[in-house]
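Below sits a lone chain in structure tokens, taken as the form predicted alone.
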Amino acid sequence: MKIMVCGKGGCGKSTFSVLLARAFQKRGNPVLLVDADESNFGIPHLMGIEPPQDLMASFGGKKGFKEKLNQKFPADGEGIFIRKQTIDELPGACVAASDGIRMVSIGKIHHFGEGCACPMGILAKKFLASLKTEKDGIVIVDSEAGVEHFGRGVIAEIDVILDIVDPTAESFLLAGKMGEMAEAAQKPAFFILNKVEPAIEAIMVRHLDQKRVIGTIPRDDVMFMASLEGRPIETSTGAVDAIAEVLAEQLL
């Protein structure tokens, strides 16, 4: 199963992606966490690991990637992910691991004036299309904020879309748009309410397509302080239990 985690900036996508990965790992599933957000450098920090080399850099950056992409007959006979492959076939420097969860980063904006992130979208789509998962394997993709991955067609390679909705009007509007685009792509999409306090949960649900709401994560002060102080996410929080419940009831 390939799951994409979506939402507006600051809604908690990366934190949720890490917690979701840990919840699946605790259930015994092999888990690969794919960082597909070119503007966010936080997932290794959340996992407590050193950042791996990103896939784009392994091709020599955008220039090297474009050159390989444009080769009619690639010298190595492989091209850019033109066949099915496992995570074990990637360069070792591009894969990091923490507590049994492996992580890959698609690419980042590293330098002033280096250009747009479109090549990362192409690489993400090719990588996900070519990835051969293990038996019972779970791939969790932490996407960039907004809907560009819908426009790029990256979600064509995804099985389930999870939109993280925080208590803001902007998040409700984006959720509506993502629901429409997911339907057009014929992909199942569900909403996870995040940073929820009892007094506002009913208000949030009223602003959404209620049949898509499959879980609620309460505001968690332990998680908030870890984020504020730059510490890796702890696994012994109520948020983890909430996610595990969502998994058990809806995703597996």
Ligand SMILES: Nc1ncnc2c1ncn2[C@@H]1O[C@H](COP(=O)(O)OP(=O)(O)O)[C@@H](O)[C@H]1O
The other form holds:
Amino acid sequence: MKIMVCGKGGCGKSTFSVLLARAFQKRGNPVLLVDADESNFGIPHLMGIEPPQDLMASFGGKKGFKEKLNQKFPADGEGIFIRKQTIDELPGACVAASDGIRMVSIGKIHHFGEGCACPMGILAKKFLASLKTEKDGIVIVDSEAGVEHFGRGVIAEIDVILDIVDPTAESFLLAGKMGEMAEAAQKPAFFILNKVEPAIEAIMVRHLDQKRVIGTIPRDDVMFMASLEGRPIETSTGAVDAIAEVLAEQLL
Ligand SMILES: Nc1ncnc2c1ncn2[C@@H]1O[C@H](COP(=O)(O)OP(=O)(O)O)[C@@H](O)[C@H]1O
Ligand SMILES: [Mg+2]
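What's the form predicted in complex with this ligand like, now that we've got the form predicted alone?
Below: every chain and molecule of the assembly, starting with the one above.
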């Protein structure tokens, strides 16, 4: 199952992605976390690991990637994910691991003036399309803010979309848009309410397509402080474990 985690900037996508990865790992599912956000560098921090080499860099950066992409007859091993492969077949430097959770990063914006991020979208799509998942394997894709990956068509390679909704009008509007686009792409999409205080949960639900809401995560100061101090995620809530159970029941 390939899950894409979406939502507006700062709503809690990366935090949720790491917690969901842990929750599935605890259930015994093999988990791969894919960092597909070219503009943020926080996932390794949240996991308490050194960042792996990103896939784009392993192809020689955007320039090398474009050259390889345009090769008509790539030599064996040089094609860009032209055949199905497992995570074990990736270059070792591109895969980091922590507590049984593996992680890869598509690519990051590293340099001033390096050009647009479209090649990252192409690579994300090809990687996800070619990835052979293990039995009961879960791939969690942490995406960049907004709806760029819907426009790029990355969600074509995804089985389910999770939109993280924080208590802002902006998030409600984005949730509406994502619901529409998911329908057009014929993909299931669910909402997770995040940073929720008891008094506002009902207000949030009122602004959303209720049948898509599958979980609520309370505002959690333990998590917030760990993030503020740059420590790996800690949490005082089991809400994400419950969400993993719901997803496993509905989708596995
Ligand atoms: N449930 C929560 N309670 C308190 N703070 C949270 C919660 N979820 C996320 N945060 C905080 O919100 C901020 C943004 O989270 P992050 O996961 O980086 O968002 P995104 O990846 O969507 O940009 C971080 O400071 C994080 O600790
Ligand atoms: Mg993030």
